[in-house]
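The chain below stands alone and is given as structure tokens, in the form predicted on its own.
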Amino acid sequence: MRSYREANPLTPDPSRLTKEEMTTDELEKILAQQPVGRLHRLAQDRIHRHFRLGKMRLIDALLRHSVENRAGLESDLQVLMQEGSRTEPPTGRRRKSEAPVGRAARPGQSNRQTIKPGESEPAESATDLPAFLEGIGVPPPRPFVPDAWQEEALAHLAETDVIVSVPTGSGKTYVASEAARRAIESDRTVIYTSPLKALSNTKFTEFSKLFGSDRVGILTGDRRDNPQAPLLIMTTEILRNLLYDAASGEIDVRLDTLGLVIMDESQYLADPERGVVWEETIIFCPAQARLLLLSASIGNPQDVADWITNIRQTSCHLVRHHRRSVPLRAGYLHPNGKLTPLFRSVGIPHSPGAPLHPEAKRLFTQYEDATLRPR
């Protein structure tokens, strides 16, 4: 009887994937033969964003993210084609659903995560695309009714400091203009800061229509309008410059009348070049003015929130929810035009490992064999 090697002289032999003496072209080898979802597995927790290459480019990425840890990538390699082949049918065809593959442990542990026998994808249908798309599109219009968050930031803000941390689309401009307006009400002076000049400029159109052009100024690095109005929209960079005049003395008349600071983006705090412009405006931001801060990715807004407190006068109160107003979906475009749901469900699953549609696998290995060729 031939061994492996006779029986296969040109391909390596996957006894010898523990070996030592195994080069980079015979561990290519290997890998150019394996499947491409043994591949993605492989690549769990090693190569960032894996399941956007293609083979080619994965196994290139799985051979230099190797050169410091061979070893392991050899071991699960071993590990994986070992499972496949006590359970993938006699037709070479792969399972529907592979588990992932985590780094290789350290000596004397073990980190790997077994294919328990006869697992595959749920057996619930998969959501067509027709429910995918209901309701995508304009809602049809109805009467505004703030939601309970928002009553309680705007009625916070008329006592404390306040920041809103709520995913993206929940409505924190609402917040951010209801309190603007309600400051301009009471004769006292609004600034609102944006990191950004091109978001200052958005801004800048958009409460201008809401509040008319004569109650509106911006000042950026590079533009100068009507800077006495009552609302000013500005970057950061420049609010911060102004409460440095005002610390040495130069007192600006806007800051004598100062009732509101709104601060957008304000997750600029944690930006390692960009954060201590945040800091010191929340610093030397005069005391009878209130701090309005707005995020959507504030990691840590309860910190925040307290050192506010320890260094200003007045508390700081957090309102915070995870409920997305707009829910996300996701979905796979084909080259060919073809749309598909990336998941079995309508909304994007929370847990990780989630199931793929069966037509978004279908698509993805159709690209795949008209895309990669062999070397």
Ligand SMILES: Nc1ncnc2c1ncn2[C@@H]1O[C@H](COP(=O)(O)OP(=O)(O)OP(=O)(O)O)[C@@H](O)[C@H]1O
Second form
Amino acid sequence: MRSYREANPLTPDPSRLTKEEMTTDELEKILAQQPVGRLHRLAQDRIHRHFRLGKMRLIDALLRHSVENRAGLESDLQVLMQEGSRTEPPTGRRRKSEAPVGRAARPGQSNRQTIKPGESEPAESATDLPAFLEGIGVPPPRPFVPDAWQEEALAHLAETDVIVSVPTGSGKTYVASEAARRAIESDRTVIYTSPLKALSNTKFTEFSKLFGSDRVGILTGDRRDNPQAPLLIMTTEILRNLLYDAASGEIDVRLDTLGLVIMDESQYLADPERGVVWEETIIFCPAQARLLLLSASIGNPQDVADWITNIRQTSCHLVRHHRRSVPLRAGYLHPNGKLTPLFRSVGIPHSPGAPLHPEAKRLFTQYEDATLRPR
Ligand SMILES: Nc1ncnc2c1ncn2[C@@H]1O[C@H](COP(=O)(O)OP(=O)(O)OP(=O)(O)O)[C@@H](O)[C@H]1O
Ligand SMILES: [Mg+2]
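Which structure goes with the form predicted together with the ligand, now that we have seen the form predicted on its own?
Full complex below, order starting with the chain above.
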């Protein structure tokens, strides 16, 4: 009776690896059967930045490289298949005395656990992904109660300009939309600016749902919809140009009824190239309109508040806190697709120099070895 392999002549036989009659097609098929970790080990010292490649591109690169030294590639592959491929020890950087994996390492020289050809690689034990991802999800619905800082910002906005400097995901949009609602209810118009057309488009959709599409318009370089609406979304550059034009002549947007200008992502004020646009917009903003600056990352918000107080007729109140409603977790995503916690703790430690997770350290060292080593 014929064996499976005899009955399926297209399936390459790995034992032919070192024989000369192995065709490129056969070699490609054998490579395709290997776990991707083994292919990366084979690619070490052969292919620059091989960790960036997915399996198919890695095989392609190995085949291209094999034109230079086919026998070397095949013999290294055979060694790796015989000894089974194990990843680097969890402590990281390879010892100087240890040969590069898959090059000079030979059976008997290595104390690595032997894996039979065809067996899959052992799972990384140091990575505790369930712990890393635990608790992420959609919280159960509960009635909306504004936070004290949101109330504080809205209360001050009735009298003064306001800068809101709070962490990302805190709820700055609620302050913006509630302030807009109050302004529109008192027959004032509102302009909302963002630095990006994409964000302006998102806000246009969001505010249209909230206020009704007849009450919301958009002006960006690409789009012009409903410019007479009481709530206009635009990029900051468009507002700056509008304020320039208003100073010298006719514009088709009414600024005399403008009651509120919301500048989202206002940390752009510090941008070396675009910051001047934010600066000029604040300087030229009509005196009767209140300014609401929103940001998660202004480094010196009190300085900015003092500057606005100096140049405008009303004072500027700063609302600031550092509490995170959504705690951050730091992970390290290796180009080979492995995700590990970056630090030993799941959250981001407050003290500098906190210990890295050993698995992240190992993967990072591996990546550094593969990409930064002098060639
Ligand atoms: N007082 C609140 N209580 C509970 N959830 C809130 C509250 N205020 C806002 N949220 C919710 O918090 C989430 C994040 O809000 P939002 O997008 O406004 O954050 P942000 O401060 O603008 O963040 P970013 O800096 O990323 O722009 C939203 O899902 C929002 O509904
Ligand atoms: Mg926001």
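Definition used throughout: the rigid core is the maximal C-alpha set that superposes within 1.5 Å between two forms. Residue numbers count along the first chain shown, from 1. Predicted model, so just to flag it, every value in this text is computed and none were measured.
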Open item on the list: residue 306: after superposing the rigid core, is there a C-alpha shift of 2 Å or more between these two forms?
Closed with: no
